[in-house]
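As a starting point, one isolated chain is supplied in structure tokens, in the form predicted alone.
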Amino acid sequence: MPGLSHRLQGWAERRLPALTRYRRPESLPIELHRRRIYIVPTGFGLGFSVLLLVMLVGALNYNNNAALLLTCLLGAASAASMLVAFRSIDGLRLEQVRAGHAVAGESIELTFTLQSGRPRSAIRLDLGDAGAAFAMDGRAAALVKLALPTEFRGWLSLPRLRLWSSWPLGMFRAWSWLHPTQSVLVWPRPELSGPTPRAAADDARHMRLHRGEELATLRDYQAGDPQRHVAWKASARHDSLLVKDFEQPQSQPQWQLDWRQLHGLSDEARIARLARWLNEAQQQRRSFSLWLPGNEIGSGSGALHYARCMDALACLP
């Protein structure tokens, strides 16, 4: 059967190329055209030509030239919301995906930029359950945001959008696939509770200096400092220029995260503890490396660091 299933699907995409050749990934940018824009009626279009049909009908039965009319201004008007429709979407330009941050179990947010020439209303973009709808006024960008659940660590392929809309009258559905080749890095999930990490010894050799905000002290200029920190008015009572001076020692220990401590643990604990501690860390400010099989990360601090553990964490096999 499997066989049989992969015969008949190359069978089709040889066959049938417009049907099957947009369902594969395509690189960025991706724009929509004739060749893959599909229309069919919704619901009320189709009773909306079931009604001019028996219109038409007793127009003609009675030769009553006012409701053959006005049957044949409202198929002109539905005909041309199909054309509408079709130029709702025609020419749409997917230019870029971006990803924000989210653990494996929680939604991840991604923003799609879309791109026109022209003006454009009431359209909707989904992905899986969930859809956004906006509208382009042929200058700016529109920026779609949507959530991927997720459910493991490690890259996450991008699965198929649908853009469509049905615009003016609802009568017709104009649609079509967007498949990115991109993929997103979810995070892996920390562990609730455990033991916490080992800390570089508290003493001089870890006290770190630091930029503080507040001033520490006044000392001797050096080549470099920046003109804005020359203390104008205390230098005047001295002999020498001195300069404001911000640095003020760090009063906590950096951690030291390393993969080999964690022994008697399996890979995938190893990596829940890992970012519970790079949780911590980023929480209460600290300094802290990460030691990883093959990747080695040094002492750092912010979200620019987190980020770089947590994506390491994130790209373990």
Contents of the next structure:
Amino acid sequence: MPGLSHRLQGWAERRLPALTRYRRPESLPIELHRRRIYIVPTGFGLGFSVLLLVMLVGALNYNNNAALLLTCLLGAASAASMLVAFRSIDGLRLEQVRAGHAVAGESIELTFTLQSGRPRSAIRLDLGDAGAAFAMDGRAAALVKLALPTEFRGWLSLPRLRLWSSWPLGMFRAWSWLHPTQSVLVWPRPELSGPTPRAAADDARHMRLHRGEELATLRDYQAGDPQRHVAWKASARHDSLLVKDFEQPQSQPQWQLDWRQLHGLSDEARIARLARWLNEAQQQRRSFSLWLPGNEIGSGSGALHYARCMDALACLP
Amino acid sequence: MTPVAVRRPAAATVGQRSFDLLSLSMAFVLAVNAAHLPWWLSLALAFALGWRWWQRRQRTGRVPRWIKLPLLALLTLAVIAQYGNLFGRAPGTALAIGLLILKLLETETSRDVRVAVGFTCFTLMTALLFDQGLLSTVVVALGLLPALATLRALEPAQAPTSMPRSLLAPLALLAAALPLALLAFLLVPRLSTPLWGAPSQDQARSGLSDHMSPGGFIELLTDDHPAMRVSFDGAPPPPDQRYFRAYVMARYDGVSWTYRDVANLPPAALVVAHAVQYHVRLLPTQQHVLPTLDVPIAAPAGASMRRDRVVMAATPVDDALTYTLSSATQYELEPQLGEHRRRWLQLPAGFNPRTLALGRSWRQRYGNDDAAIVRAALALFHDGGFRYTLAPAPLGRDAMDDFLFDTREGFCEHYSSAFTVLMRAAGIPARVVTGYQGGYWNKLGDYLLVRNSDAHAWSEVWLAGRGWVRVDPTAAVRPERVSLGAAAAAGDQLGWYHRDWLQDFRNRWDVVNRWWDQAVTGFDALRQRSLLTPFGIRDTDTTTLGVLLAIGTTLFIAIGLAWALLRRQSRDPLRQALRELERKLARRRLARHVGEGPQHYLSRAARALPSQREELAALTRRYLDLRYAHDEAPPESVHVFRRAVRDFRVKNVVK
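Please supply the coordinates for the form predicted in complex with its partner chain, as a counterpart to the form predicted alone shown previously.
To see the whole picture, the full complex is given below, headed by that same chain.
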């Protein structure tokens, strides 16, 4: 059956663009309004209306006006709940979507920012099989986190989201499709194992000292040390001057990761290997540089640098 | 729609709040239905409910099947044992409520809760099958609150609220739904004939019956439900003349008096001296008899008059019935007795020898003066040490002998019965009449409220030249019974709820019940057809009602939609001012594009309107300053900006 309904849906989107207009991607922010909110009774709503019908016929047959009044009240309240359901998602704005980081095959965490001018309850956002429910207090934006499964590296455009609510009685479901034009970047999946990079930078030239940021040790003064590095307080308790030493020999050699060195591999294999090396470099806190066709990233370290390199890898054709 | 997820969010167990609310709704259902369930069943169900509630607080999970199934069997057996079958109003209700409580035992998921709530609404309605008074309707309608609150509590992700608040939350929804509900109530076409069998009244309230034995009324005399409401054209008769005849009983078998319904005899002759016209709203009695004030002149439509001017309806009064009658209050009934005389002198052989002897002795003493014999009997009751009480000593086989010469205490049945036997023994044609006497005159509503406790029995004797004359021997013993009513006569013998002030309040409050009865309960197919009479439509048929209902519903839907679509404008005055400016410029085809910032937009406008470039540039500057230079723009400056926008006029440009 899913196949059939998929085909039906495809047909509807082709043939009835007006009806399905809002299923096409649109730019953020998306505000829900009456022309794109649909309401259908839920299964419970249908069952309840059958019950109301039974109560109505019973009350009419037994000429029992009090029971009829009760039935009418219940029926009118159910009907009014339809409007409440509509109102609970009407005017809601999807402001932005932020994506986390994930490699292909894992789920990527999306954070949706929704804004509303008044308090709302029991709103649900579905993304494929994942769903989340949230309430809004009318002032602060609601941040909804959902996981989106990924398959391949590269840009992944967001699928259609469904925003719905069956507030307040669960008899009617008001829903609307959201299809933001946004895409999220999925990083390549690193290979599981393989050789370490040829350490072109293993020679002593690269064992240079670099100035760390933290105080490493105190050592005796040598001629030529800058005065502002002298540890005056510590020196006062010693015979000789002590100097704060900020410099440390770099513990790990720098890696120069280069696309061109990986001969004899397919593009994807090269990307997977580079991704693994990037991961290892990041784990070992090495600094590294990356050369890719059309993109050269200089030496650096840290999460931001790592993310930049991974992004570049992900974006390769 | 895309195939939605195989995910089943409903399968999760429901939270404590939903379950508490559901238990509360069920407790409510049980409470409103308790009045017509056997007490032991109510108690057992309340226990089951409480136990399940407590049990689930300890640990969530369904009650195992080996507990549920025996309980189900037990319930069915209990209902059959009590009522004899499973169908019909009372057993059906008992079974439905029992099943509802059992449903709670297996309620875990939100689907269960929803089913249970639907069933709760249904069983709330069954309470109204037994009592459709104003109070019970309001109470039952209040039962919708916990039921709807339960449904609300099922929805995920809500702002946390306290229990009372969540209980009151559906009130707004119900209030908003009330107008539509009333409209539907007015216009839903009523059935003039039921689709299937009308409910059999298997648990009839005790009413007047067609036989009477001393002591048989006692249930009726302590039942203060309204029996009927009477309004008069003109002044009501004085309290001691408010006798409503129902049955005229001729036959006495030593134990009880009985009324024999003979249909095809013409009514006895009646000479009317003074007549009163009045309207009776008779509440359901499940009997044919229609009580009438004194002697009716003619039967109302749908009823016929028997020989002794007893009015019988063609069908039992299962629903409240309104009828209009004329009655003679001063009259001569059956001036000539003819061959029927023997019927009114019948006495069972071998009963009450002392009473018969007393009657015969009076005949010997007073000769042909029937009136003197009547006076002698009344004097006996008045001076013979008789006492009026609702709890008389039991009587033996010769009941009248025991009463007259031994116990000397009783109420109207005893007195009328003994009096009639005495008269017959003395050779005066006499009979027992039962009906209602007295009632409460409600000044606010201008009507007479007659309760079941106003049931009364008296006698009629036939005197030559006067016909049948009403004699109330109870009045000789306890005049208050006739002049002040049953409650006054009973004094402290009735329950606490018959205290004066409370009784008085209940009598006054009855005007509301009457209004409810007229406006709601009595709004039947007939009244509905004449709904549009004020607008010149004599007969509103089903089609018209349907059209009206459709129109009205559409109207309400439009109002509801207007509310639903209402969007409150943002309260940011600066934004409003900019909007106003945008509107002014948009009239010159300078609408702001989507995604265009105010600076770009206004400079584009300035380019398009060169004559006002300076003005627009100043506005832009001021706006940007207000918007971005402060965390919160100073109100005075915003005010100045708004005024500038208001004064801004787009001049006509020739391009």
